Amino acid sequence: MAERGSPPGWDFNPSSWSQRLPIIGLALLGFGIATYLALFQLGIITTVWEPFFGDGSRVILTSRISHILPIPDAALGALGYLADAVTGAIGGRARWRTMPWIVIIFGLAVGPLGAVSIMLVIFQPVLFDAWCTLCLASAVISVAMIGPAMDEVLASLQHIRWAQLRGRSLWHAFWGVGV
């Protein structure tokens, strides 16, 4: 039986707190890890915890890739995780139809962060012959968030499409006007 407030044809509500709180929790955990790594990259702390790969974390975190932009990649990751947590927390259980715009922003925050994490994990052994434990943990967190976040994005996109098929303005449906 479909959960009350679920999108048509769905047997659960992707905007329910039981669906979103784990994503928000993972985002906050990722934010903590990325902030710690950024503090190392910025020279605020002088050592980084690495239980498995010897000097691997230092190699990865001081690599040319990690500093290719004006701010270290871990700082960008921390900002991304913070955006994930904030956009995941905004709105109620019906936000898939009342606030599609925030759900889509949420998906745009979660998806690319996961893709970048996968790319950075591939770079570790290929470009640097090293591994970083906390970088790997961060990547696992990023990838784990993608599926549940995309469920909600899909529900919002379906809602917008159904509203358009019923003759409503695409723009109004996107902004949740007249729901």
Second form
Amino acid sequence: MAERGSPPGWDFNPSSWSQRLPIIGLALLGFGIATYLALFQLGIITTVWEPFFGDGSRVILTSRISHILPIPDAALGALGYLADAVTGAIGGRARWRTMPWIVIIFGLAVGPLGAVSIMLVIFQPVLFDAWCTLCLASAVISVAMIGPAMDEVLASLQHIRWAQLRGRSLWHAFWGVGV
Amino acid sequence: MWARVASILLGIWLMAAPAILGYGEPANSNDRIVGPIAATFAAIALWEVTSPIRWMNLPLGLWEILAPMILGYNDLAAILNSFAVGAALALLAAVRQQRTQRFAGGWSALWRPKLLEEHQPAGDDTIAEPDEERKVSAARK
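Condition change, the form predicted alone to the form predicted together with the partner chain:
All chains and molecules follow, beginning with the one already shown.
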């Protein structure tokens, strides 16, 4: 039996709070970790927690690559997680059809952030031969968010596609006009 | 489920293997690149709606089997590890996820209008398509 408010042909509603809150929670956890690492990179705190890899975290967090942009990479990560949490929280239980635009921005924020995290994990040992516990934890969080976020994106894309097939405006469906 | 978990563990193993088995370049860098990517694909494929992502580990597994020849490994442990992990990743990619939920035809419904239409509630306006096509789809039901 399908849950009330589910997209047509779905057994559950991907925009329900029980689906979204765990992702928002993960994003906030990632935000906390990334903020802590950014504070170290900005010199506001002078030591960084590293239980397993000796000097690894320091090597990674002070590397050339981590400071290639105007702001340290962990600060960028923190902003990314914040964007995930905010776009995950905006809108009600029907947002897969009332606000497809926010669902798609949410999907884009979660997907590419996960990809960048994995890239950074790859750079760590290959370029510097060092590992960083909290950077790895952050990558795990990013990756864990991708799968559960995509069901909502699919529901919104199906909704937009169906509106288009019925000869309605794709533009209106995207912005949720007239729902 | 078990196949995805096993693939994640294989990916993590590839990240740690150079240190544990003590092999150097080029196997070292290759496995530290392939490992996290394979683990990521498997982790995304854990969820039913993104399960097709599991197939990304088929080319990755095949690459691990070919890498010793193409990159010229000379460490026996690295070569055997690459063969074994590669074969396992490729085989696990083909293990199907048990389906417990419906997603109105999934991702392929986005480019197959009929599939999407099948899942719309009765009474909703149907696709603006030629009558003949509609008859065919009605006859099939």
